[in-house]
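Here's a solo chain for you in structure tokens, the form predicted on its own.
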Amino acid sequence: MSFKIAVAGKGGTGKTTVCSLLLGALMRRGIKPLLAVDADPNSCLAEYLGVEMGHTLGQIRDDTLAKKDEIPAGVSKAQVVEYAMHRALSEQDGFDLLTMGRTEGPGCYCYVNNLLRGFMTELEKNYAFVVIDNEAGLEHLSRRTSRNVDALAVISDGTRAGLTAAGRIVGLVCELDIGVGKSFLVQNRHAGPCLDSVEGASLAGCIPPDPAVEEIGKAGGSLLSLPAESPAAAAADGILEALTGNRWR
């Protein structure tokens, strides 16, 4: 049974950075196999991990519908989609990456979407950990796409406005009852003591501003190369322990 961590938050708080740091913390512990899922239509997790992005599940969905009349006799649409989805899984050293891609366009995607959900359900069983980078805002929560996760990390910056936005997300999680084991607050790029938490979410920790993170970003490198002793990496180690209840020390 995999342990699933989903990351949510308003735009600009550094969700993808936090996802990358958590993946790095897991890799330093030698935990494997690991699956990273980029569920943001504005896909950029591959870039942060130093991976060249290949096919996305969104492209597969479009291609399947566009070529539905070209499927050979005796081959089901489900078989075609499953094969294509396996090709979309990018296997890296220490982790696999799956990029969901853009949201739906015109046409009926219900059947293919059901196949995708079934594929994801089966795929996740093969991994010790799944880390999901969600799109910004609240829409993915209202669509219940961030469901059945063990820990939800809600990212805020070091401002009251950021905490207010995080509080709205946590409130919606509680209202929708989407199968989140526990919600946590993570304050990113926050210097000084952590601010107060928000109702319904435990404070997992704060990630301080880190020049090394900024330099890697400017150079277009992988945040997985961040030294373990850097402030951001050290903070991510502590946050991972909070999210998992220290069970993966």
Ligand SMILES: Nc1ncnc2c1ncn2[C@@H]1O[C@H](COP(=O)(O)OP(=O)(O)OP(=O)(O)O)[C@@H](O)[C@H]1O
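Go ahead and give the structure of the form predicted in complex with this ligand, now that the form predicted on its own is out.
Chain only, nothing else included.
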């Protein structure tokens, strides 16, 4: 059984940062295998993790399906989609990374998307933990990547707008009944004091503004290289405990 964590929140509140920090916290505990999924169509998780971004699953799927004539007879669409998923999966030191790209475009890919959902569910079973980065806003809540997650970390900064957006997301998650085990609030880039909760979600942790995180955001580098005692990494350790209820122990 794998434990799935996804993030949500207003634009720029630190979703990708928190995903990277959580991955770092999991790696420090020697937990494996780990899968990081970048489900933001404007993918940048690879960058924050300091690894090369390969082709996205959406690209590979579209390229392969566009060359229909070259697909040998007897090879089904299902096989093409499964192949695309495995080609998009990149093995890194300590984790695997799957960058989705634009997988649910305006065209009707319903059949292909259904196939993909099935393969993703099977893939995730191979990992101890799956960490999913999402785009800003609410739209992804209706997609598979935010469904059936064990813990949803709703990220906010200290602003009223960020917290209002977080509250709205938590409310919608309850309403939509999308199989989120538990929603949590994470206050990021906030010198504190942090709120204990927004309605429906208790605080999993508070990440202070960390100059090392800001520097990596600006100049590049890997958030996985932050020392365990850096303020952001230390906060992520506590957040992981809150999100999982110490499940790895």
